[in-house]
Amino acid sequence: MKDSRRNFIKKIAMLGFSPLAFKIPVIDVSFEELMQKHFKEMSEEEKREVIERLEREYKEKYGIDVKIKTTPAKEGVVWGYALNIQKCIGCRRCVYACVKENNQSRGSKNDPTIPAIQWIRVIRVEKAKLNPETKAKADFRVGFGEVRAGIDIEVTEHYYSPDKVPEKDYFYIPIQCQQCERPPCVKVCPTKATWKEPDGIIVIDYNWCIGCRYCMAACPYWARHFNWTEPYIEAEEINTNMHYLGNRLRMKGVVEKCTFCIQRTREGRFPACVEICPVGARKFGNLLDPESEIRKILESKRVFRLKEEAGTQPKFFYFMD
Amino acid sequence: MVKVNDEREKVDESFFRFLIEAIKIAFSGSRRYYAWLLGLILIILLGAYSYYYQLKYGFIITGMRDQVSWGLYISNFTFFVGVAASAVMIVIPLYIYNYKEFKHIITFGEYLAVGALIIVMTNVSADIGRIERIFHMFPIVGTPNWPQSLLMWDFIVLIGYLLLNLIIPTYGLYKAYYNSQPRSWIKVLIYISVPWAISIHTVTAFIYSGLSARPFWNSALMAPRFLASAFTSGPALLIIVLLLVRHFRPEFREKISEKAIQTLAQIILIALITNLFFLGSEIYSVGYAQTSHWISLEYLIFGLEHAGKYYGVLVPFFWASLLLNLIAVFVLLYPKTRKNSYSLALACFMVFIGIWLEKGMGLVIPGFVPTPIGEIWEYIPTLMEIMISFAGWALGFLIYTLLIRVTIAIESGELRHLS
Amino acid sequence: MKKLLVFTIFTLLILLPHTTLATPEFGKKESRNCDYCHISGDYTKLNSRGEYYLKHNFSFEGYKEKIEKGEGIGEKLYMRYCQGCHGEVNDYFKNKEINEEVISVIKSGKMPPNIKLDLNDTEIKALAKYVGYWCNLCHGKMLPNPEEREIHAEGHPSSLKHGEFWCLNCHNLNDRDYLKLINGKLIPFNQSPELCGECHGQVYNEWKEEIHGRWVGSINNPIADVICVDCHNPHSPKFSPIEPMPTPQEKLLSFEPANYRNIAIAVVAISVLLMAYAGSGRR
């Protein structure tokens, strides 16, 4: 009896007399969304109803079924990844993989309005090259030569495209979001809208987002994307598997990142770019399990991070073999 | 004198009829004045078409990308903290130092505060890309990040000023329009307001200042440079508003004197080659020690040069600027010509330009080129953003308009109460 | 009568297809025809991707394409164990009849020299129907010519690309069917790892540690029991260079409504005309 008044209120605030369906013009926002708390303040009942509304929304618009998780984290976990530099060869693979995990906008050959995100840009670094004949330009940044050795991420190239990866004198880095330990743009968010969860991840309640885009200042990793318009999407590209606040479709006027594939991890799965990456690059577990492949890697490697000056304390590491 | 008081208290000093009566003063003037406030309001009315485009379908119709996510919008929202923070220059020798010249350019001052925070505020929420969300950001229906993020700060400091400098001015020309004298209370708030106006600055700038992402704008001197350009746009802006009000209402010349006018010109004199001072200081300690806080600057300056392309569309902005300043230094410093309305308001001009594009473009566009991953990408503000943006001048500017008429009408004796 | 034959037989016609079609709510929820999971002519009957949905509470989730070119059960074990190392099956040994001897060796797990093969009599028979020998098949009969040599045997790696070797730096003289270390030790195929570690000893040493190699299945336990040539052909270990994914989107265009500009232009240049009467003159 509970349930079929509940399916008949659903049913006329599908058909839009509910005041509480009523969409704002404009900006196309019902006031059900709209009066909706912030995602860690809300009751059990609360984050079902929520879940409802979304669920129902995605089939209105899409027409598919959708399971929308909130999965909390596990205790005694706090994820950690690893990349090997070395064994990196540019092909981009973890990118579109992300891509299609994480339910990003995704562009059209043929519209140039409309969005491509991606949360893992592979970075292309030249190796050094000792060519003392070639006279320094007066560009003083440079030394040597030609030469500007090491991780030198001041000015890179991203939009390499040969026929063939890896080439002979580069070396290529991916960046994403690094769940830094002092994440920068958590202190600097207005409304709390972006928080670390217990097991390190840094994750975004895309319905509190206001879109000020000052964690994307903060960023020293760039690797927070905005949502400059409506995210386009196909219904049957979209992952069916999401997690509220991980891989949920986005709206326009907020910004999204790297879960770590909340979805999958606390799941127990890889990933996305993890299983993708063809050569096995990318490492990925559980910091506090002394046990765990990462701490091997971080206990036996010589491993760095990103940026250390920035004071963020990445949990993504780089090594080399 | 009690009794006297007892009497004077005895007139209705309603403070909805002087309202009623400022409000019908506001909107009464010449045909030209007329003139003046349609024009402010057509470019007013197609910035809100635009902003209409801009709500419908998102910032995709700015310049901004994800590699340069603050643009002309948060550039304008910097420069006219500044200009609102200004105030206190006339506030300081006022009240402080008891300099008497001030004492009918106070409200001229107090209300470009109002008038410039205007402008921070539409300029800033034209920036937010969830309007509707704003009470996230207000207490008890939201959950603000106080004191963790310098935003929230900013916020509060801002309404905290507008209202300061709303409440000070409107309350003396209140009293005036019944000749009565302003009760004490008043000079609190006056005395709360010149820390505030200093914090102000000193948050914005601190927005900005507290990020490591971003070398360029990591720097101790951010702060101080942001105060010392703020003293020289503002009072820049006043002075060519006042020569206006004597240009225009001859009866003035008497209360706006010249006096104080060279006394602003001063300040602004001071605070400019303070301000050249911190850029020199600030080009040359990184640029000497070439670190990674160079490379922003050398786009700024010199253009970028990668792959074969040449990036630099900020450098006319960079040399542009300092010429102009340079020019206003030695027209200021010169008596001849600091004294000559035509060039001193030349000279403002030239400052107020000059900051504009010191700080506006040239302090918050760079910080993100090229982005922490070393991507170099130029941003260029589309024309709906440039409307949108400059509606919120013409906002600004509409209602300082109507401040200072209820001013230069109640000042000059033209609006008082009939007792 | 007759009518009502046809009759029946029409109605059973228009029927059939219904029986047979039992469930096309899961096509349509996954916006999927029948070949996606039905084998296809026999709709009675599931392929890989339909076993996985019937079996994961009617959902692909975590589900991972195997992409299997092979047609026969024995092509689809040969491109999956033997090919990484042997290449293409040479046609004079493809399908041959039974060898109990060539069973037996994959029974014994000496090839493939997979540390875990679960593959059930149909599969080993189909497999060794499909490849009709193992080494000893030929060379137990052969000579041997330890002389250091081009090789341009058919069914042989004609060129070997790791480091200065040839192939009896490895394979061994006398029986082929082993491998043999440097200290003279002969080692069977399965236990591949300890030759490839006696160079390689660091990386040897991480794939003990399970850090090595590529992260597949759960985070508790990463890799599943792999060996060197399960991802390295050992003929040619390194990685042949791919082709790169797409660039990133440059640049994200902007728009703005039709005659945007022409209004734009016209409303400034009206207000500017009206500011600039309203500066001209006193009062």
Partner chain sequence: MKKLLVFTIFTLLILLPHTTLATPEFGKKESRNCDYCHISGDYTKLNSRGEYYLKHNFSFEGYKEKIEKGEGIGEKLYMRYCQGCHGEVNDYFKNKEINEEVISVIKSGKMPPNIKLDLNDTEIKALAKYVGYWCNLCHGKMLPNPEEREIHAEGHPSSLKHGEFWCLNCHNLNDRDYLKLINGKLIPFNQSPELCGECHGQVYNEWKEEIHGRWVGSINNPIADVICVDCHNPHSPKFSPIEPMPTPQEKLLSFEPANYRNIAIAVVAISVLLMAYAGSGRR
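Bear in mind that the values here come from a model prediction, so they are computed numbers and not experimental data. Residue numbers count along the first chain shown, from 1. C-alpha atoms forming the largest set that superposes within 1.5 Å between two forms make up the rigid core. First, how it differs from the form predicted on its own.
- Positional change of G211 between these two forms stays under 2 Å at the C-alpha, relative to the superposed core.
- Superposition of the core reveals a Cα shift of less than 2 Å for P198 between these two forms.
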Second form
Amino acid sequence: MKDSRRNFIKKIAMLGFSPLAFKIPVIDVSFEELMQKHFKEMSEEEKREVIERLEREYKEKYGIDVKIKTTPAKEGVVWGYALNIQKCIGCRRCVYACVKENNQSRGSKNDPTIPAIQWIRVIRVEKAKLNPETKAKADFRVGFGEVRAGIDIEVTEHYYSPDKVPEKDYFYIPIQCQQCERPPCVKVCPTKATWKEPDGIIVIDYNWCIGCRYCMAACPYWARHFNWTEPYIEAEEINTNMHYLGNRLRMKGVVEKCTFCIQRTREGRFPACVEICPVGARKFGNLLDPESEIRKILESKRVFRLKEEAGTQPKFFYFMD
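Since we've got the form predicted in complex with the partner chain here, give me the form predicted on its own too.
A single chain, with no partners or molecules, comes next.
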């Protein structure tokens, strides 16, 4: 089985802790992949060569033609997200649209060891736990924070039946990558495989990820997902519109997560989850634009962020009318 550059680096690193350090691991990896630079250090020509190699590999493996972009961030743009939990009905259409758009593993019906991966999870919370006694805007922020501190998103129910939604006594809170301004996942990555782009999106270069999962341990939102096996996806289900730092096909042994649909948003489109929402609960836009819808929401609605006490400063906001 063909090994990869990241596995080679991982094996070399492990030699420092092994009594067999004098032995060199033998792997099957192309010279081009082995010598591939960090994405941020590549010239435009080098990026083009890497893209062409990846497109050839996908063609050979899946028999399809794909287009991988490296569209950069736009100047004067920092993306932000706002979600109205009073409107969200917990239907999980956003989850399924995200899976389809971003080439996530569907899981194999024939092999239970190959799991499905979903970047968005939706939790169900009793309204009584979120509604403060006071409805005044200023007091709401303080009161809501106090109530929210008692909610543990790690153990909150997210296996509810979508056939029964919406339920009048519950709020539904979708959780995905919060695109933090101070991302702890970036700080702990030993190979700098993940970083924050100028438009605020936290990205991953899968070819530099060594699968140590430090980023997963550092993330307080359970937003990162590890490929324990080779992701399973049928060729006809692959979204061929890809971005190198986003929804291109992943491999075994790497971490992945939401990138605000970088392949769409940098082309002037909404993320797939925003587009699919049947009740318009999801809002997306430029935080630097004072006339944008998201800025008006943040300035006029009752807004909160998950785990603000962690100091991560998410650019993903939740609000109520």
